[in-house]
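Given next, in structure tokens, is a single chain: the form predicted alone.
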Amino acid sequence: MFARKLSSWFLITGFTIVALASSKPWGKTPAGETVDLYTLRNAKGMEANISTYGGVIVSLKVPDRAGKLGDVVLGFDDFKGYLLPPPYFGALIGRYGNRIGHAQFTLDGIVHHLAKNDGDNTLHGGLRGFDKVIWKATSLSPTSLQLTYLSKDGEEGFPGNLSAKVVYTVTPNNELRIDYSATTDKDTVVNLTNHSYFNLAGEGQGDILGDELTINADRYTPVDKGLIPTGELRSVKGTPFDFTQPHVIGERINANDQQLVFAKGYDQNFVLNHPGLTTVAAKARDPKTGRIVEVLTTEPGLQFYTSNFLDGTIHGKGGKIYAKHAAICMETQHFPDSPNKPSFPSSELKPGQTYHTTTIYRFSTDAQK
């Protein structure tokens, strides 16, 4: 039997013809590596555009309640717009998401120094996270893509050569499905998430202080000065953070909280009370157009952060300038810090063991005018 690509929508295989996701090549790094854009889609007419140069998330269209589709994530028309310094506009993000304090942490009595990217601490990976590297492109589908990629041993200072693996999915049912995996063939941690930017009334079109949230949470991780985790998983019970019942996000984000001094907004890490694919984690709705997000995850942890530090300066797809709140970020994961938090679920990985975990974005409407 042959296996022989006729273009980028279809694939023989033996006598079955296969439909691929489409692609094109979207540029090249200053290092001269090609990077390709794919795009999956729905039945429906849900769309996502993803490229290989980290994993990027570049649009997600989805129907408004009158059925007109809409780019609801930020981000840039051009691939140069993601070489600029981050704010990890849809990035897939590793080898550890969120932050691990005084950029360290011991494993097996060794300690691992990483870099200093967050003023003391480690951000998103380090210099050059996940999101800046060439993932390899396997299209599964032509709602399906698998993205590959080798983390060597060593590479931005975490132990063992890590092979992570991301399928992204457009669902029937208009989700955005993302399976996580990844082995090691020494021991280390791991912690992948995606950091898009929701804006359910479309890219740059205002705030997202009207919508309105829920979080299946009563608890989280309050955070010292420099956004690191004390350790403790306090109650949300009569604070600006109880969104186990719909709150509009606006409505005490500016509230005399020390926790949204630090972080000039909401930016922490909830506990989830159920994690799984059966029970909603969180819920976004826009009051504008009804467009609903929900998130469902094997995750422990959800990050939700306002993007507090947008400041106008970033011009985005058509120009659009992204100011502060412009965008919420859902980031499913395990906690932040957790290398160093004996007390967190763990975040570590051994040979022969796999990481997996999966986070849905399920888009949907309301009736309501």
Contents of the next structure:
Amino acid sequence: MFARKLSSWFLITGFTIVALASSKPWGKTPAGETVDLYTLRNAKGMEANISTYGGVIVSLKVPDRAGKLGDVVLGFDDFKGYLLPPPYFGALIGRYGNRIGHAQFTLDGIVHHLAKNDGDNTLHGGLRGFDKVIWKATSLSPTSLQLTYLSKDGEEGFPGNLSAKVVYTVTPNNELRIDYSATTDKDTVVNLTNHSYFNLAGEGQGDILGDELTINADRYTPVDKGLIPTGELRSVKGTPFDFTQPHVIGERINANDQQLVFAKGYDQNFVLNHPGLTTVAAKARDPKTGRIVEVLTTEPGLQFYTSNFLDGTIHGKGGKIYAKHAAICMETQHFPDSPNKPSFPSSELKPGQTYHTTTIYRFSTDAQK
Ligand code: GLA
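Moving on from the form predicted alone, please list the structure of the form predicted together with alpha-D-galactopyranose (GLA).
Whole complex next, starting from this chain.
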């Protein structure tokens, strides 16, 4: 028993002993695959629990302005909750985050037909996206976990064997850093993200309409009624999409704007003014607890989604009901439908190239500012 416990926490390499993240078995899939749950924790007590099923961030505990830790992501206590269809709580999303119109795209003159799982479109990688596969986990340290997955040529219709790697790190500064990389053996498209549903007041603690939000984006990509971008990059100026200065989310969410009507709230891709890890792309603050999250990313886009499809039928952690607007998602990404939009930044990946993107969710409180 002792040896087993020791081997799961420490790796003995030559003469040095390397500390690892703790883990425990969390269940089995209907196919009999084992699912593990890893815990990453920094010295300040920030803690992330991550499942090998879907690479899901199952819980994320960060302090409020009084220093009290709270779990700020929606999810389930039991891994079986994640076997159900969407809403993709906390999951890794691939091969292609968000929608590809008509579930097809043309690359090098070849038309690729994808799985349809959102009307006529492909959403978040198809019927069995990266949120529904088992990732191979390697603990790198007590605060860092590497997950890898080989997506076979033709999976959900995408070309090429794609080797995907995601490293989750809880940093000493209360950041959750996510490094995504991938390589392929055939020309393909790739767009990886994480679909955490944040409620800074704590999961299940009401809606996010009172949160204050800033998005460093002068433009966004409007959609048609199937939520596929039209190709236009529209100015946010004078619209409910202008978050260049802080605005309370609920202030304009019911405005008479066709885009808000199509999406039943916010569910649009924002064109970030300054992608990169030195500029804050988005910032949300919950006035009740003082918790703040800042998003930094190398990606050109950010999907701001106010969980419009949650309808109160999902019972999450502790049986709590997750209703409409119970969370915000800030999915960093290439723009939706880029494979069919030559004017958007390219999501193509070729053999010999390495896809690499980084996103940081940095937590603090308004007591620190
Ligand atoms: C993304 C999409 C939404 C919705 C959710 C998952 O945020 O933009 O339209 O599909 O994922 O429910």
